[in-house]
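Next up: just one chain, as structure tokens, the form predicted alone.
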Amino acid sequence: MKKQAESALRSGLHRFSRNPASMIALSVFILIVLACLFLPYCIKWNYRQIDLENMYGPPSWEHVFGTDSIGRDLLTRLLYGGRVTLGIMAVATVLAAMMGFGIGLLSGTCGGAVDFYVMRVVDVIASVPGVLLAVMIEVALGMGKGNFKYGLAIAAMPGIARMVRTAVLEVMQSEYVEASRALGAGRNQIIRKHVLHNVAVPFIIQTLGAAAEVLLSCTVMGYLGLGINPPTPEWGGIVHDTRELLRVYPSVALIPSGVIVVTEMSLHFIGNGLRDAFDPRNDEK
């Protein structure tokens, strides 16, 4: 069984690597992350630096993406803002993945009353809009410090938990698990040998989808003025600050939105590529 799983993993990764759209999306996402991490050290401008003589500046050699309403370099702010936004997305996604995986594994392996009551709680959480939950937690824990990421994590958890539960139930009801039980294997042994590696790939795919949703919700929070306190930049806030330039310098106003869209799409393409690459029907061909 272990050898079959390793073979399926190699085959899936090989199919993923041969998917041009997925590889381009992965390259773009890695490039965006690396640019946000390292390029600020190569740019002379500071994201706080104000130049009132160069307000609403169009793209130029001096300011590649132009300047905002108080003359701050937009490229620098996008790069620093990417650190903040992608950092919040990463923390929220990891928390959602940990909670969702644990809850889904517990529900799927225990079954019965535990499964019923745990999933009812998950259903209640899923019924609350993610942005509303984020706003409630942000207000409760303190505004402008990024505490809304905990709300985004809780909102993203139900989708992961449901997926993990479904995958675990399928494995637990399979013939090879029944055979393992007949040979005296306990629940922990079954989880280690059969459940974890069968759930890993769909879990990663679902987590990538959750990351894309968290990124979108994070930018919405920033656009509504409920994100990080200024002057610290983040992508949603930058979109809000440049919206007035849409008629004057459309490129300056659209660049921040374009960065968000490209990042969002890259996550979706990576997830779709993994889903297609590890589709069991591909192994039957």
Second form
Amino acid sequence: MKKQAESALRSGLHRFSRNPASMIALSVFILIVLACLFLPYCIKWNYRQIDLENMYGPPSWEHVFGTDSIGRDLLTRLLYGGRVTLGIMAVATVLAAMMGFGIGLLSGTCGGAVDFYVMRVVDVIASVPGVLLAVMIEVALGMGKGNFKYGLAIAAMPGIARMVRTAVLEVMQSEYVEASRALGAGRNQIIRKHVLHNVAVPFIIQTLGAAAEVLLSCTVMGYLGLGINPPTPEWGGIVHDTRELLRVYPSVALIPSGVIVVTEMSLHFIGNGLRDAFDPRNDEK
Amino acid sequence: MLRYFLKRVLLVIPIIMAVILIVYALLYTTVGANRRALSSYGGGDLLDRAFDRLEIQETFFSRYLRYCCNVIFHLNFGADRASGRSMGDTILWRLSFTLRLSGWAFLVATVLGILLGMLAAIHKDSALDNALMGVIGFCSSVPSYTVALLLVLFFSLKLRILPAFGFTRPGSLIMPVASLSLGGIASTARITRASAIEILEQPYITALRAKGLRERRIVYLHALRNALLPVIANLGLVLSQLLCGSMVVERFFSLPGIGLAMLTAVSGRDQLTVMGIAVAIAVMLTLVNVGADLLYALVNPQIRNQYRGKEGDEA
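Structure of the form predicted together with the partner chain, given the form predicted alone:
Whole complex next, starting from this chain.
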């Protein structure tokens, strides 16, 4: 059993690494993360350094992406903004993944009344849209400090919980689990040996999708001015700040949006690639 | 079938109450903060009387229950702090606008999404499929404000054929609907493609092919019907995305919908309005979800037969 699980994992990863689209997406995403983490140390500008003589500066060797309406270096702000945005995305996604996995596993393995009531609570949470929940938490806990990430996490939870529950139910009802139950395996043993192995990959794929959604919602909050307080940069906020540049340097004004789109697309294609690579129908061919 | 409908519809009221509870509990915490902030200006006695008058001394649950009753049975959300009139009227009026906007976006997203998804599924693994998946990936990745920005740049500033804001001139809803619907197109298309691919591999499709039916007839008459089930299950989620997105789009194009009202209320620290709007949106989404469930049950032969069998047993 174990050997087969490993080989399924290995062949899946092999298929993933053979798919050019997913490998490009993966390397782009890693590049963006590394750039946001380390490039700020190599740049002489500071994200809050105002230079009123260089307002709306064009791209140059000094300022690679030009400067914004109060002369701050756009590249530096994007890199620091990436730390903030990707950080919020990571925290919210990890929280959502933990909650969703726990709830889905509980619901799927317990079944019966626990399953029914837990899933109704999940239904209720799912009927409040993510950005709305984020806005309300922001109003309740205080604006501008990034509290909305908890709202995004809670809103991303139902999708993961439902998916984990479905996957767990599927495994629990399969014949080989019934066989091992007949051989005397306890519930914990079944969960450890069979359920976790089979739920892991769909769970990761779903979590990646949730991450992409959280990232987009996070930039929406920033764009609406409900994100992190200025002058701390945040991708959505930068898009909002640089929209005046549109008439002057359209190509520069679209860079922040472009960064968001590229990051989003890389997450999507990593998820797509994983889904294709670990599709059980691959083995039948 | 009727029993399933009744069961599902009766479940709406507890769900709505639970949704209101979440919103209410979240925003209830701000009352204490308001009171502290106000009392720092002095005038404690007057403040106490004012808060007594507003019945803030009552317990959480009695206030919550009354709010629930008011909302569910009378559509009464309290008074609008800004205008002094009934907030329910304001919300309904704003909501009607947003529904017009997101209704069009919903229509566009569903129709285009299903078409693109089916097209990709029929030509699975071909160049067309890859290109379509690229387009779909782009659609789901690009934020609505960027789309709106590009559209305005091109159609309003360059070609000067569509108005950049407002809603009174002809064609003024075209760009808002376009920028709002991209995300919905992507998610609908992705789900349609996945389910259609699965359906097209089913033995009954092979049987139809063997029977000699034309491919077009097989796809659009026999496969599409079953492929649409997951799409119907996803309708509520699409609408929820659209309502969130309408906040951005309404702000961008200065449209007087509920999203803009929400943003105004948030920046004005008007918690009662935030609460009212959140409750209205959540209740509406709950109703849509139930509607989608009922529709799902209606078109899904599995559920239909399950309940028909039960009723037959009883009779």
